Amino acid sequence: MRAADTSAQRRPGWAAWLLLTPLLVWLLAFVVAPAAILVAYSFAERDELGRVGFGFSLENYGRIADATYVAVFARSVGYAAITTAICAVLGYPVAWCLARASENWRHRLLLLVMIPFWTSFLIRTYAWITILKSEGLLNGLLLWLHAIATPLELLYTPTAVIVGLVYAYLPFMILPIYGSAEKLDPALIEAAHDLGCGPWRTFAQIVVPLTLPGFYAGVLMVFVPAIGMFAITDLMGGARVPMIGNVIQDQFVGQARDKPFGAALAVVFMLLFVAVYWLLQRRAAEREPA
């Protein structure tokens, strides 16, 4: 009887649902409705003037199988995977140091991680353009040190795109891992050392498994947005290495003016996000103790 009473008390009442109303309205207006519009557009057709003619056609999805767009998707996934791997290699040690730092230093170091968000994304991107261009700061420093004889062509290359993506998304890898590492009980590490585990074995068998939820969240927050990024590839890649985000942008606001095809590409991109999320969730569930 008490269990039933406790269960009844835990059920959200009308007041709780009322508090959730703004969130539900926001989700319907800015998540569900735009996604439904994209799906509807993806089955539509484009007339000679670029207008959308609603009907039902799978032609837009068939066009995605073209070798050109398959190559763009593959390039986008490849760049995003490289970006995610670099962010993981750089971000994990930083997040671990943040979590193990003293209380005073922890807040200061976290502030350093958050400082880039205080300025505009475009300003930060243009700053990297200033650094990487032929007459930029990096080439000027290397020439001054006599490390190179002529300026390096760093800007408008795949390397510049990767640098821009890593810089933009590195904090999104650090913060989730930091959240998991900070909750890790130091007594577990001490117990592992007392039982004879060395530093590397403790890290591999204790620290890494217990911080995987934060790592998976970081992968999701870096990999998926990096696939669809188009501003960095335009500004730092010079539109020479287009990714799927650039193609979608061109279909809606560029010269292509083919919204149904752009919508089909966007729907495939959303399905890719769902697939990555499902794989990470399944991986996390497999590692949970029975």
Second form
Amino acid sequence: MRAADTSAQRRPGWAAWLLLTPLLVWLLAFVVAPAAILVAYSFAERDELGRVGFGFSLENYGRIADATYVAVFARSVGYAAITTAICAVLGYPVAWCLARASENWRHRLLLLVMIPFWTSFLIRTYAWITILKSEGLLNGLLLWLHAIATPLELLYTPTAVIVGLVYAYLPFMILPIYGSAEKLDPALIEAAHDLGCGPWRTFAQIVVPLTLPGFYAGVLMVFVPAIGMFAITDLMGGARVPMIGNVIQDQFVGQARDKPFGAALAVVFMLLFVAVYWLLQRRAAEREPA
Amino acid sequence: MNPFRLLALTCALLAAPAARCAEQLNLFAWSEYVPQKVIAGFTKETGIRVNYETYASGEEMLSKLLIGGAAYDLVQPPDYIAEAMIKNKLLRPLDRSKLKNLGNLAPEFLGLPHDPEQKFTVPYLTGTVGIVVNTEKVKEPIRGYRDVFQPKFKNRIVVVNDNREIVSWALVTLGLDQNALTPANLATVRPLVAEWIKLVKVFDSDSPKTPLLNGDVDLGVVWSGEAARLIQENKKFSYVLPAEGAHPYVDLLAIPTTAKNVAAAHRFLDYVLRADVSKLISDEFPYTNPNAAARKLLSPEQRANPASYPQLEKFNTFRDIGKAAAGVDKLVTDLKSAK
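Please supply the coordinates for the form predicted in complex with its partner chain, as a counterpart to the form predicted alone shown previously.
Every component of the complex follows; first up is the chain already shown.
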């Protein structure tokens, strides 16, 4: 034990740095540098073509405080939260069953979770349009069954957006929970039963705490990208309500021609990520000693 | 894969660009706007390979051109973007001696305010923004924006997802200049735009014909080429230029100052100006073709399509509005948010 401790604390030698170099270069070039450029842009001014000019200004951040953009941020977070909640409720039992299935079945079922990734995300979204549209498959089926008299308005509604988001992000909830659940030693559950725990108590006191890291990872992997998603809101929501992703896109390549403002929105957005990540990490850390 | 084969493959990949050093032309144009036939035909005739890169809005094109990652030899700006590019010296004057087919263009599309001397740009296709009606579902006559945006048509309307367009419709409806996007005018049109936005079911610039075809909506304010395709597909659709004032636009071809292969760019320009080539463009994208010689080659049915060739009184295009665009964007974002 002591030996392991000292070796872990030893300063890394040149060979370790050499091995790390590609990763560090990659991080610098594709994470640190772009983020720094974004931060610099967000304090800049623009010319009439939307180019970023010299000059320092806090105006961009001042504009974010405007009720319009606060509402957009709040809506994006709201949609992402609903999506995450539904993904968790649907994904947890699926992940659990996957992890408990016999080895043979487990691989086949996992494959089914991954298969959608073989097709382009946009094509799968168009498939949903075919299902949900007024003269679409779902309405056709319901009409044929005489369950409804007139076609339901499904596409281009907030419900359609949530359906699209849940569909897109569900695998990202299932896979990390599955990772945690698979590692859970069944002997622990047997032990709980032997010691007189009922199924509910076993679930709440043994299963949930032990799969929590996977659950938190899943929440992060669904919530964070769902906030910024704009293709689904455009295609399935009819672009009726702007999300933060739409607004940022509009500043950079859309009609607003206002990169500094777009950069400021993106920086606030990044800070939001960091805050969510930090909160989840803290929760996880608090759990650890217990 | 064994390491030697991997190495060999890498070398082959690296060597590939050197091996095919044939002349190239970098074309940066709207997606779904330059037929593959036209590009293939040009390569076959000249041996020049065309790299066709696409964008979804004039602003996106401008933004990518300004970043300067690639040297585009030809770009395809809409009128008001071309105006801003000319103002900021981003376009190169054309060598007319190399454009023998320039005479094919109809005079009404030349000398427009974005390029009054026609020094920098060549019209490619033009169009209007107008009203599509599914006459099986909407029986009453629709003449203008006021007829479309009625409470009884709530959730039955698609419009292009273009903030400036919807604001300009409100401006002309109130008798104001569509290009006067001043803060005062924006405040004036705000209540009207707010009312309209509440009635719209879908905002879609890429394919506004889709919700009309799918039966999700019955009315649309869309690009004329989209309307023309709907009419080709089903005669139940009709196209109307808004009585309050229609907005015509011109998409142009132009050579940026940063272009590398200016000679090839001129050859491509002259090629698409040829009547038989321009006809191919019309066959695939039924917008208004400014090429008079090409129009003669179209079928009577193509020429009779009311969306492709409407009766237009005034050619009143969008002008560059510079920084005012941000105000328009905020207004529409705000109103969409509020609903």
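Positions refer to the first chain, counted from 1. Rigid core (definition): largest C-alpha set, two forms, superposition within 1.5 Å. Bear in mind the structure is a predicted one, so any value in this text is a computation, not a measurement.
Comparing the forms between the two forms, the C-alpha position of Leu20 differs by 2 angstroms or more, with the core used for superposition.
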